[in-house]
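The chain that follows stands alone, in the form predicted alone, written as structure tokens.
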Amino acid sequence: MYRVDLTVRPRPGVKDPQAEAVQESLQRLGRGGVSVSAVGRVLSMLIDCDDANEAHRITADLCDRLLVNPNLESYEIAVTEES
């Protein structure tokens, strides 16, 4: 078993309305310090395989063809072996 955790970010260049979104709120808290360059999601999945090359290969999979929008968005895979 392993556990996966996906980033998925938006892709450099492409509009952020989440990230603008926060970076007003964090303005008016008077955290004017504090730069957001993305909003992003992260997907957390146990995965049944064989080893750590088989679950990164089902996953990029999976962004590939349901979790992720290449268009818009790049994606960074981290997995770990569940004990």
Given for the second form:
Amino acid sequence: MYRVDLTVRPRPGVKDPQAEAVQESLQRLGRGGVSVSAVGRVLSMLIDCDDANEAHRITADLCDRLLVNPNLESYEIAVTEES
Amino acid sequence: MTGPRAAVIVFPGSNGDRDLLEGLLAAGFDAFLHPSDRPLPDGIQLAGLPGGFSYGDYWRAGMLASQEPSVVDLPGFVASGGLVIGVCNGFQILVEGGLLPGALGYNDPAGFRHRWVTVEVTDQASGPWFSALEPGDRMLLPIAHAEGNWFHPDGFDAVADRVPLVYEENPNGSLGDLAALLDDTGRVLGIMPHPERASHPDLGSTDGLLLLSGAHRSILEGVRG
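Now show the form predicted together with the partner chain, given that the preceding structure was the form predicted alone.
To see the whole picture, the full complex is given below, headed by that same chain.
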């Protein structure tokens, strides 16, 4: 069993109003030097398969078919083996 | 009713389904509501995807609805000559389902925008949806959306030959002022403003009825994209 954490975020250059809104709120806290570059989403799931490569491959396939719109978003996959 | 049959697909979270139903009825369709978790009904000539917040816009607006049986059936329906309109969230569902290209991102400037806008009919407006309109015509239609910013990594040129409506004053940052988009057949129309909410004098405009009644007339005359 493998745990997959999928992170999806807006591609650079794509409008990201959530990042802009969070940036404005952080600025109100008075701590300078912090710049929000993107606000994305995380999907955590367990995949029953033989090895980490397969878990990665399955997840990438799900991203291509549904979970990610490549016109707007990019993604990263982190796989860990569940004990 | 004896007009062409039109199914308005109702998703969990739709809130414009009744509006689209009323608009289609006003245009002369024998229109009815149909739940999204069932296959498309037999014997329809038009399928309408209404505005709203299908599945609460979870993960990405329109994505979850794009997997519903009624939406999965749409490519076959279009191939057999059926007409499809997706309004607002319905447009997002058509894009997420791969029936129309690109993506609909957050408005730029950010925020939910709801107001009347003027759109212009372009030279590319052809086929059954635009049989009652001419290039250069202007339509007064309402918008109500936060994610209507159409985007394509290849730019506006990727679809320039099938953009039938453009905003006179762009409210959302959409590439090329795109307000609506046709597929290759001309039978699938995604539109961010709400024609069904401009289909009766009491609503402030009847311009949207021209789209719906044009589709009605085209079906009766057997016009195909």
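Quick caveat: nothing in here was measured; it's all calculated off a predicted structure. Residue numbers count along the first chain shown, from 1. In this text, rigid core is short for the largest set of C-alphas that superpose within 1.5 Å between two forms.
- After superposing the rigid core, the C-alpha of R41 moves by less than 2 Å between the two forms.
- After superposing the rigid core, the C-alpha of R57 moves by less than 2 Å between the two forms.
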